[in-house]
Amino acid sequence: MKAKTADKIATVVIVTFALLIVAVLAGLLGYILFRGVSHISWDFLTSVPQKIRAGGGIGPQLFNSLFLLVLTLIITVPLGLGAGIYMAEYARPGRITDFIRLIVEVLSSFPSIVVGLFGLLLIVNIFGLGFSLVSGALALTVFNLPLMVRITEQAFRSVPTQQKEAGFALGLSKWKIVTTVLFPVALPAIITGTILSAGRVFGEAAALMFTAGMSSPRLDFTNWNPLSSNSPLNPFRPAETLAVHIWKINSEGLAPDATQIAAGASAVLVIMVLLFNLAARFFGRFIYRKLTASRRMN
């Protein structure tokens, strides 16, 4: 077979598979949005769910998902950045470093149900945190942290070595080079890693059923005391997230409009993930331009 013919066949096969993947993804998103967008309203987004009667909403579950996202990022981002920078810039090659990377890879491949059971045993029972937002955030950190570490390490390693050498030539310290030379260049990839890890918070259900719980107390959004049991800012209260709520409605929902509620909640979940990804990418580019003093060429 001639080289040109083989190249054309390979190109057609690759393009076909790419279009197939895009079509499947577009069809899945379109199906979810088509079924659920018509059920979304302000009342649906802010009202409490109903167990038996029709007309329930997803207000507390939506707030719980956002609050859990914030708690998880507060834990994951500093730890992931620190560990990734250490692995990329400070860790010496050797058996210990290779063993750490192996542990990271193993943790990233753990099924979420295993992480949930681990969180139930250790965080909920042994540590005594119970079913709470903090327990859910710690459980999500277990399999979000390896991804964050790996993305950060790869982002720093992708920076050209000439920039690091230029910093050393100017007499800059190691930490100064990391913070002012390498970090601005690696920031877009780090933002992408943060987006990927944050997306799991919105879509995760199995691990949160065993750690954050499958019910929420009636919240008083006028009570901003984080120590109050019915305050929305209390991180030690049980919290049913949006993904868990969708599973619960589909499996044991008794409301006459349970199907419509599940469809609307699924559409909200997809829209939230898309909006968060778009906003985070825009914010990452904005920060990159500020830190590197780069300007868009006309």
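Residue numbers count along the first chain shown, from 1. Throughout, rigid core stands for the largest set of C-alpha atoms superposing within 1.5 Å between the two forms. This structure is a prediction, so every number in the text was calculated from the model and none was measured. What changes on going to the form predicted in complex with the partner chain:
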Contents of the next structure:
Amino acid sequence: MKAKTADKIATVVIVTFALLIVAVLAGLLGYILFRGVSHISWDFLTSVPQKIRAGGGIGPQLFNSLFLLVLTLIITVPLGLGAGIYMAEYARPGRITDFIRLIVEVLSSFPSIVVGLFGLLLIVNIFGLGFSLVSGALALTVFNLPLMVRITEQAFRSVPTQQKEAGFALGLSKWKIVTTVLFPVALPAIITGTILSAGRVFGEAAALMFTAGMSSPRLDFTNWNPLSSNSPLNPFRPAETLAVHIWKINSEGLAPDATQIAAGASAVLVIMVLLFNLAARFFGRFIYRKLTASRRMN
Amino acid sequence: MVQKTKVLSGKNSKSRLEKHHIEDLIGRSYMSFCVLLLIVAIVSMVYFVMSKGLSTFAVNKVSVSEFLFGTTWSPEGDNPSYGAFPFIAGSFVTTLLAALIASPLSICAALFMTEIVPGWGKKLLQPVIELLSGIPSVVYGFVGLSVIVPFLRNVFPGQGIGVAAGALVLSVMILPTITSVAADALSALPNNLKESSYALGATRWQTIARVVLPTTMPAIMTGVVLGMARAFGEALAVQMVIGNAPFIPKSLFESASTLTSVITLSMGNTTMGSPQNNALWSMALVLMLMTFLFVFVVRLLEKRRAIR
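Can you give me the structure for the form predicted in complex with the partner chain, which would complement the form predicted alone we have just seen?
Below, the chain from earlier opens the complete complex, with every other chain and molecule after it.
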């Protein structure tokens, strides 16, 4: 009897705590969206922020975030794929492989602010790239690369070995097997992982404060020449991202409607992350169906 | 005719072989380049943070013990002192508190997903965990600032900003890390262990408490350590709610600072190479060494799991 009461109490406690977490998420999302969505308008999304007056928007910041994300993915995806495939298919178990695995683990658990400081010292100052989108993208590369490596490695490892063996039986070289047999099967998982990691990069701020900078020049959205200084496409201009902007207005915002702007910007950020999540699921399934004969991902 | 085809195909297969070899070589060298880049990244990172962080002690002649255990931080005073102990203490206190709050919740969530209602429990909690881990840290900071801080200010003495607010924000942030690792560990547990416990007549709670949790403890601890690593390195969310006073807090509701919050706030206002700037780099060095320590502990725990 006593054991049964203990069992009942424990079950109730566990279920309560689990539901509490669901409630926390629901509360969080509800609060952010409820506070923020009413402030989101086309004008808010496209106009320039105001320093002291009310009514500023987040246009340049939003654009910077997206552009920086694209730049980062252009750098990290090929590199991450290469290193990940190496770890999954070529690396022989031994000391060197262990060492590389340790590096990936350490790199991915480095605090983002340390990565930011490293970027400030090496990329911004020593390489002389200044506070710029390129510096930010390189810092995010340090931050994102281990993630990509891990995603790729797991995706390749989860491909059934029979498929690889079939390739060998046909007399294909290892590289051919990797590119034509394993890669298409692994691709949906890689794409899902990449989009999820993109969501994380999108919300990253600490590593960007000291690399991409905390200001945005006046952008002329009609000027698409990547080399001129006020062009939005110029990768060597400083760029404050949305996440950095939220931090800045929360800690030193002077505008009278700073809290509303922070709420609106937070809502935009969260909605973007939710979209990334949905897109990851959707694209993964879609591409899996395109590339393979089976209809469902396991 | 027959001979001719044979010769041709022989030639073809030879050239095909060569093409494959070249492709293989290019692929291999590209991949080695990628891996090399990872190694270069970490080596240069360790080198630069070390060289900058150690110059506080080598160039500015601040003693290590003064930096680690000195309690006064006044780099701009007439008699500057660089005691970082308040920040180190702040980092440790908030991290430990966050782990204390988040661990029981996460373990319960993981048990809920794997033991209580494996079907819809997992369907319910999995997306919740993914979404929680996807929410950016500045958003957590913003919510902390506009919900947790006013709440604490109304209920408890003090301004609301402080250690408690920081720990609460961090605990929500590390929930997903601990939960997903714990859930993986629990679902990897062989079924026959549980079944034999049930066969002996044990209730579900007895099975969980005496069989499931003890056998998966090292793996769950891995999750807790990973969560603590995340909490220790988190910068902006904590900085927004902790108050950033350079003192050792006497109560949970007093404002304090962490290593990350001091770096965030002061790095932009100091010139490269000044003693204060170097002291900030030393704090970054402490953060880096702590990361190494966390990774080391995780590895130890994984080894223990492997032996079992």
